[in-house]
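First, one chain by itself in structure tokens, the form predicted on its own.
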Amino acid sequence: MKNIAILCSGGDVSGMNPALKHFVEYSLEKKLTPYFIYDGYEGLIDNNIEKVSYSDVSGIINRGGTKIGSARSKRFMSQKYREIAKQNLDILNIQMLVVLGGDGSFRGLDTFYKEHNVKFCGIPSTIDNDINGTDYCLGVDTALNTIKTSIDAIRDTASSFKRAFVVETMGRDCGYLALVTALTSGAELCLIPEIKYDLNSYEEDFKIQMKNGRRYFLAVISEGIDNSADEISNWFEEKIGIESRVSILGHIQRGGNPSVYDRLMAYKFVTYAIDGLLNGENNSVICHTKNDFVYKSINEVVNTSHTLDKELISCINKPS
């Protein structure tokens, strides 16, 4: 029997535990011996690796986060620690790796493969949805639903008190979460890093809306924009003349009960990852496109900047 291991690297997402469950079950179905690597590349270096079976994944499909932990490893950037990691895999005769992570995780894998020929398949896993080559990353749907629930609750108090609310989502340099949230929540203002903006260009239009009966505003912004949430809130009070509050959603966006869609995508991603490794895809990332699941090279995924859907961007409310 061949041995295969899985690890999580970088930020956790809801959907990782369903992926771990299917990884164990599908590996055993394919006559493979599955292993968990705990705490990402750190665990790979520290030999925190265990053989697992059905009992190890019982009851985890509905849990957010990841049972096996995750980490960002600076040590794995060093060749001497990658050699230690390879030795640990050799002791257990593990020939294949599945990694749930993002760009940085995949770059580390690519170097590891070139140095030691450890076969791998990466599964895009980040709520930022900012990995090139895939239209969807594991965890995004759960994050969007968590944000939706928060925004709907905020709207209740915004309308009750005639306030503007500035809601900040995660996203680093990618505005996907803010963009989709703004469109699906009916927000009056959406600011993302991908689009240059001038707050003053909204001033006249928003004042007219208030004269015509608007009682509140929802502004959804990405954490990566030039202005802080507090600055935008002050702008609403000083320029638009409406009381304003800030709500920074933070890490609640990463956690929570995985949605049905993320559970299904976890199932599909893992199935394609294991099948790919068994069929000669030795150093790839499994990506989901509008057409189907496809295997893409590391270079294609990490060396090209991710861009948002132009059709979605065109739907953002612009000043009159």
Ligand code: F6P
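Only the largest set of C-alpha atoms that superpose within 1.5 Å between the two forms is called the rigid core. Numbering follows the first chain given and starts at 1. These numbers come from a predicted model, not from an experiment. What changes on going to the form predicted in complex with this ligand:
- When the structures are compared between these two forms, the hinge, where C-alphas stop matching one rigid part best and start matching the other, is found at 290 among 29, 290, 117, 226.
- Hinge motion between these two forms is captured by two rigid parts, the smaller swinging by 177° against the larger on C-alpha superposition.
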Contents of the next structure:
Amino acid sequence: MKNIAILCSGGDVSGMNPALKHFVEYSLEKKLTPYFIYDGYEGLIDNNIEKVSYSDVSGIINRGGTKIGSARSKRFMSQKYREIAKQNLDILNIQMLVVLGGDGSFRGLDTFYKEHNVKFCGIPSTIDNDINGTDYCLGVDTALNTIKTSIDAIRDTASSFKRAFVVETMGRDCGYLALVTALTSGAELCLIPEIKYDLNSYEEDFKIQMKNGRRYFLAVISEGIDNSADEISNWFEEKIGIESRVSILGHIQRGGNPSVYDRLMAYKFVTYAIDGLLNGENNSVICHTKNDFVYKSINEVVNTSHTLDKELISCINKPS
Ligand code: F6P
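Now that you have shown the form predicted on its own, what about the form predicted in complex with this ligand?
Full complex below, order starting with the chain above.
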């Protein structure tokens, strides 16, 4: 039997628990012995590692966060602690690692591979959706749905009171959450770090809209922009002449019941990660790409019947 371990590193996301569940089940199906490493690389250094089985992952598919904890480990950046981590893996004869995290977590993992030859597969997991090479990171869909629910509620009170609302989303240096939210929530203003903005350029138009009867404004801003939410709010009050409030959504965006899409993506990411490791992908990140739109002929669309995804069909319960 080969041994394989999983850990979560960096900001947790909804979808990690479904990923842990499938990790255990799929490892066992592939005749691997699964291990959990608790609290990210910190647990790897402190030997907080446990052999697991089905009962360890029952009842977690619907829970946000991660049952095994996550952390941002400064110690793993130092060679001395990576050596201790390797010794801990050797004691348990663990040869393969699956790591749910962001690009910082993967960088450390690659150094670990180069030093100690521990095979790994990274699963992009961050609500920021800012990892190059993948269109999707685990947790993004749940975060966007949480933001959507919050903004829909804010719109109710904004319209009742004739107010502007400045809603700040997470994203560190990436405006993805704010951008998609603004598009799908009908916001009047969207400010993200990737695009330079000049508030003055909105002034005249917003004032005209007010004169024409607009009752409220929704502004969605990303945490990484140069101005604070309070500054944008003051601008609405002072320059546009409308009362304004700030709503910083904060960490509620990271938690909550994982969406269907995140559960499905957790399942697929883990399957590919383990298959990759078993098939010689020794130091990779499993990326999801080509979420494209394609024009197809009427003939192809209407004259061929739809078939279910073969890969999905192959996943449903098989008799043991
Ligand atoms: O990386 C995910 C993220 O939620 C960012 O969007 C945010 O800037 C950061 O983590 C918050 O980190 P912490 O949980 O340490 O406050």
